[in-house]
Every structure is written in structure tokens, then in C-alpha cells.
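Next up is one chain by itself, shown in C-alpha cells, the form predicted on its own.
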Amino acid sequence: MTDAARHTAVIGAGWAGCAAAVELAAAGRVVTLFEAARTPGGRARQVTFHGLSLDNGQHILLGAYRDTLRLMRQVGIDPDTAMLRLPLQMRYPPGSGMDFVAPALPAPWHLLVALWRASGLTRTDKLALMRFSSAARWMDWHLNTDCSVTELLARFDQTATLVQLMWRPLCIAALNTPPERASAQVFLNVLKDSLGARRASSDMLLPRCDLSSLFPDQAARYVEQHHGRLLAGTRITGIVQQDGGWQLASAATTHHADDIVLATDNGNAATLLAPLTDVSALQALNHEPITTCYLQYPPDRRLPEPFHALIDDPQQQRWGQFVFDRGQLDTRHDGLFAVVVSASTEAIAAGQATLAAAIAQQLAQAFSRPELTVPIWSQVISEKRATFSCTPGLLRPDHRTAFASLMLAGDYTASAYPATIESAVRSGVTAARALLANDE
């Protein structure tokens, strides 16, 4: 390194932050990381309870995750190893539901080929499918005026039933958003680059890690390789303009800075850019819980498959929309499930126990395993603030402030995608670049 080498500070060491570090650090830029937690990753971070290393919330990453996989690469992490491939499925538990699994096929024939073979669809369902997927490839996946996901499906008379086990799950895993107050828009950004692009994108893989390892700590390191450094729990409170750079307040100590990529969620971000800018946008965001439920079952206790959809019934107290069987993806989580409850406000309001209990009760009547209804603990984890609410029409910041030396990351900046890891990575790749494009 020579002493013209810039000075990069990124605030926030979630994948947005973890991806503008890696970006910058590749570059040749000196990196410094700032972190408030103990441990990297953000809202898709490693925990531990019971022993065991846990996530904070159960993720699916798509094949389609292009920036995400790359990034992973060029750290040392092998995305073969580290997560296990499925074909795009939808099953739900044995008897209910629907079997819908695309086979190895170029596209789109992997999706016809799943269609005609899907058990739990009438003619009437595939058909309605078929057309669908039809028109939106016709309108190139692009409306004219933005709507919710329930006004785009009744335009194009989407059964009941299709709704009920393909889109409304579909929409509420993507977007953490109910399809009633979603963008179609953004839900349609994702089905085309996942149904509509190669077969490959449209996989699903699924951590075999937890989630700091499957990129957060690796970028870390990759970061010191290149004469960088993370400083966990270090809390910015305070950033200034000075001497043609920034200086950046924590509880400890001053740092300085020649660039920033603010990689915070957007809360912490408006605090520390409202003394400097208009921080209006980032302040209209409002936002949506996810929440994790952890069985742990004897160690013999396996799931069909790796993963079901459930069918959610907040009338019947049937919250969980996907159940993870965690000891198909790592022997040391034998007999442990992970149930994930996506736009989980209604579902949190009676208390971690009392959710705890439901799951439990329902996983025994969708498999129809009584012995599910008791498991020997369970740990309900909440991300009040998981991803912001992705309604129709939402303006949301761009990742360029009114400094040229200062920039926005995280999955709540201005793209095509909903708040997912991909479009978090794909935030701090922008940002990075923008910064290093001043340098030319």
C-alpha cells in the first residue's frame, strides 16, 4: 500500500456494509469497518441459544442472487458447500397442499414440466397459471402504474387456490409484505429474475452455515487482508465534514476518513446524516417484523424434506408459512425446525410462548406427528424491524447523498428488489463503486 492509498470508513458491518468493504478493499482502498454489534452480519447474523449456533432468522437465497454468490467466491467461500441447492419447489406436507418441484430442464420448460406434474392443482388452477406467466413475460414483467399483488392477481384471475399455496406465499417470502398492501411491481422485478431468467436462477439454496459465516466473517478477514480492519462494538454517534474528509465520533475515540458508506438501517442512518441533509425519505420507510420459531425435537425427528411451505391461518392461530428441517442442512442441528413467520406483527402480539405453542400445534396437524405438539425447548426469535414495508409506489433513497464522499448502502436504497441479502449486497456493491468512480 503507499500513503495516497484513500481511506474508506463503512458504518455498519450487515451485508450492505460487508459488500462495500469487500468492493473497496479489492480496489485497493483502505477500509476501515465500524460495527455496533459484537458479531458481523446485521439483521442476517449468527446467535446462539442453547448451545447451539443459530441464525436471527432462517433466509432462502435464490440462485438468481448474482452479486451475493460473487462476493462469496472472491472471499474463499465455495456457495456449493456452504448452502445445499434445490430446484424451485413449493411442497407442502404429505396430503395437503400442493407437490410442485421443477425439474432439470432448460427454462421454461422446468416450469411447464413442474406445472403439468403439480399434485394438488386442477386443470382450472394450471391453466390460470400458465396464462399468468404468460402475460407477464408478454409485458416484459413491467406495469404501467404500480398496484398491489391481490389487484394484480384478480387481473389476471388467479384461482383461489393458487393464491392461497403459490402467490400469497410467494409474495410474503420475497417482500415480507401481505400481497394486500405489496408491490406487484417489485414482486413481479422478482419473479422475473428468478421464474423468468435461466433455470439455475430460479434454484433455491439453502445455508448449511450460519449466517455470518456464509459471508459476513469471511469478508471481514478479506478486509484485514488487505491492510483494513473491523472494529466491532464500535457505535458511530457523530460524523462532520473536516479537512477535505470526515470525522467520525464514537464513545471511545475520533476517526477520520477521506469517503463513507453509511451501510446502517435507515433509522440509524437519518440520526447521523440529519444534522448535514434531508433525511426525509429515509424517515418516510416504515417497516415489517419477521420472526424465527426454533423446535428442538429428539434427534430422530426428520421432515419429508428438507423444507415445507405451510399453509398460515391467523384465524385458525396457524402462523408459520415455511418449516425448516435444520439437521438435513447440518448433522449437529439434528431434530431442530425452524418455522419462519414473515409479516409476523399479529403473530408476536400474544407473546413468544404462546406462538411457540401454536407452531408446535400446528406442525403436528399438518404432518399429522402428535408427538410435534411438545418439543423439549423452543426459542422464538423477532426482527421488529426485519425490511422495510414494500408497498405500491414507494419512493425509496437513493444511495448518493448531497456529498460526493458519502454514501448510502442497505436493502432499503432505490433498486428493483424487495429488502432481501441480495439487494443488500447489490446496495454496497453500488455505493462502493460510486465512491471509486470519483477516483477516475
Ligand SMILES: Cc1cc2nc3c(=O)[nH]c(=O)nc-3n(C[C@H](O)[C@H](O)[C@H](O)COP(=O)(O)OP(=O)(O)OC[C@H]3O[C@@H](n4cnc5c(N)ncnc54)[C@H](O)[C@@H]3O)c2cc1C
Second form
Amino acid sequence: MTDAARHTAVIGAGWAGCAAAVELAAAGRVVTLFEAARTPGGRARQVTFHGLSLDNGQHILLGAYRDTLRLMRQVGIDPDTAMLRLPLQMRYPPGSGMDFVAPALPAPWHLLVALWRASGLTRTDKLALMRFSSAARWMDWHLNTDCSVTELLARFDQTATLVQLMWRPLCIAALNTPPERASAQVFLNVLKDSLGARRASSDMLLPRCDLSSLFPDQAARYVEQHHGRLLAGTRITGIVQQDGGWQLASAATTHHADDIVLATDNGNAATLLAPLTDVSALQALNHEPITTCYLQYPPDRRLPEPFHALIDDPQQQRWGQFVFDRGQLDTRHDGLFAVVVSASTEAIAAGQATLAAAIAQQLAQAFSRPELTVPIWSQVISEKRATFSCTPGLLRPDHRTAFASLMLAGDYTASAYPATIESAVRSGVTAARALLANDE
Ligand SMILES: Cc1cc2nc3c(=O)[nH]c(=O)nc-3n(C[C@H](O)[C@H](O)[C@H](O)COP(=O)(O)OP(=O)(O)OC[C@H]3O[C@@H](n4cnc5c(N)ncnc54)[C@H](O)[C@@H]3O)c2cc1C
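What does the same protein look like in the form predicted in complex with this ligand, given that the last one was the form predicted on its own?
Time for the whole complex; same chain goes first.
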């Protein structure tokens, strides 16, 4: 580092901001990472409940998360030990729904054999799924005009069973938007990167440690080792251009930077940019909630697999869509199950206590184990603005702004992906590289 090294402010230490900070620090920038909360991680972070280190929501990553896995390695996290790698699967509790698991064969044989062996699907279902898969490949996973996932599935004559057991859960899990309102093009993009790619890309990765330890904490350390710093508990309240650079205001003081990566959520980005430029694109996004219900049982309670899909039916108060047996990921979590409800507006309206009781009841019925009705404790955590609503033809803001020295990063910025850890990380990398390109 020289005195002439450029100083970059990264505002927001979620996964997008951490990715941008690592990329910039590695390229020799002096980075200050400003985070309003006490710890980095944003919407994918560690929280403490009942003395246990948990997450603000159970997450799942994919083998296709190329940049996330690369940056984890760069900061010293080994993805192979930090996460449990499972083949692509959709496994309902034994005797219900379907059982679909990709074997260790090269693509596309892993999918074909998985389909051939899958239980719970009729020959008609399997043929419909094969038709969908080959048509999507033939179209190169591209639609001339975007439509809803429901319309796409109808166009390819997908059976009611496939929609219920495969497509709806996949769509809600990946896009956090119900198929009736979800973008078919973004759904196809996700399928292309997982189902349409190498077998390893379709693998499912379950974190064994908390989400802050998985990348953000170590990313902050990496920045510090490269002459930068993390200022946690520091909310930036205003930015103005000054002397060819930027002045940033926080409650305590002001800070100078040559350039900025603004890596907050879209709402906070709009607030900071409103005095400087048009922010209508940042304000145009709607959001969907995600709820995770943790249920603690005696430590010897186990599920057959590390995670299962569940048949949800809000009419019957069956809210859970996936259940994770945390004890199979981390022995400190023996007997702890995490049940995920995506696009959870209706579930939240039920109230926390009612929701937790209904989910425990759903588990007891789904696994035919009455003892699961009564957990030792339960904890519901709802993230009301978990992701943007991923609707057809949605125009997402570009990472470039009206200022060459100020880039946007965040899962909401323009990308082929829905709001995920990987889209956040890729946006951070893109914003950082765009700033670095200004130097060339
Ligand atoms: C419950 C839940 C479950 C999810 N499940 C999955 C999943 O299974 N797989 C997956 O890939 N993705 C999942 N996601 C989505 C994923 O977590 C997000 O896409 C990703 O974390 C977004 O990262 P980000 O950096 O873009 O934004 P954020 O995480 O929102 O980061 C923005 C940061 O900016 C900070 N900030 C805001 N304003 C200021 C300011 N003025 N000054 C300083 N700091 C500020 C915030 O405190 C925050 O830390 C899930 C999300 C949730 C909430």
C-alpha cells in the first residue's frame, strides 16, 4: 500500500458489501466497510436464541454459487468442511409426496436416472417432466416474453402432482414468490444454472456453521489484514460529493472516500441517494417475507434425512415447506429442527404462538411421530423484507449510477438471478470491478 492508494467506502456489510470489500482490498484499495448493525451479515447472519448460535433464517446454497464459493476460499473458508454437500433432491417424509435424489452420475444422466427411480411420480408425471426439461434446453432456457411460472408450467402441460410436489416448492424456495406471481424467465435462469449445468452445480449445500462465520466475519478480517477496517454499529446518514471524492456522514463524525460501493438494501440506498439523483427505480420493488420456525426437541430426536420437503396447505394450517434437522449439520444442535415458510405473509398473520404450534403439529403428522407435537421450546423469526418480489418483466436497477465513482451492490440489482446470496455476492464483485476499471 502507498499513500496514493485509493480509499473506498463500502456502505453495508451484508454479503454484497463483504464481497465488494474483499474484491477491492485484494486489488490494493484501502477499504472502510460501514455497517449499521453491530455485526456483519445483513439478511444472512448469526443470531442467538436460547443460548444457541442460530441464523436469522435457515439458508441453503447451491453448487452453482460460483462467486460465493470462490470468495469463501479467498478469505480462508473451506466450503467443503463449512457446508454439507448433498446431491440435488426433493425428499418428502417417508411414504408421502415423492422421493427424488440425483445419483453420482455425470449430467444429464444424474437427472434422468433420478427421474427414472423417483417414487411418488407416475409415468405420466415423469414424461411431462422430461418434456419440460428438453423443451427448456431447446429454448436455451430463454423466453421471448416473460410470463408467470404458473403460465409456463401450463404451457408445458405439467401435471398437478408435479406442480404440487416439484415446481411450486422449487419456485417458492428459489424466488420466494408464489408461482402465480413469479417470473418464469428468472425461474428458468435458476434451473439452467443448476439442472442444466454440471452435476456439481445442482448440489445443495447446507451450512454447518452460522451464516456470519460462513463468510461475512472472515471477509471483515480479510479487509483488516489488507489495510482496511470494518466500522460496525456505524450507520451512514448522508453522502455528498466533495473535492473530487465523497464525504460520508455518520452520527459520530464524517469520513472521506475517493469512491463508494453502496451495498445496503434498496430502501436505504434510495434514502441516501434521494438528494443526489432519481431513485424511482430503487423505490419500485415490492418485498416478500420469509419465516423460520426453530423447534427444539430432546437431543436424540432425528429426521431420516438432513432436510425434507413438506406438503404445505395454508387452508389446513400446514405452513411448513421444508424442514432441516440441524443436529445432522452441527452436533451442538442435536434435536433442533428448522422449518422454513417462504412467501410467508399469511403464515405471519396467524401469530407466532399459533404458527409454531401448527408447524409442530404438521411435523408430527408428516412423519407419523406424535411426540413432535410438543417441542421443548420454539422460536419463530420472520424477516418481513426478506427478498424482493420476483415478478415477470421486473426492471431491476443497474449497478452503475449517475456517478462514475459510486456503484450500487445488493441482491436487488440487475441480474439473471433472484434475490439470493449468490446474486448479492456477484453484485458486490461487479460493483468492485467497475470501480477498479475506472483506474485503467
Ligand atoms: C430468512 C431468509 C432466508 C433466505 N434464504 C436464502 C437461501 O436459502 N438461499 C439464498 O441464496 N438466499 C436466501 N436468502 C436471501 C439472501 O439472504 C439475501 O439475498 C442476501 O443476504 C442479501 O444480501 P445483501 O448484501 O444484498 O443485502 P443485506 O443483507 O440487506 O445487506 C445490507 C446491509 O446494509 C446495512 N445497512 C443498511 N443501511 C445502512 C446504512 N445507512 N449505513 C450502514 N449500513 C447500512 C444493513 O444493516 C445490512 O447489513 C434468504 C433471506 C432471508 C431473509
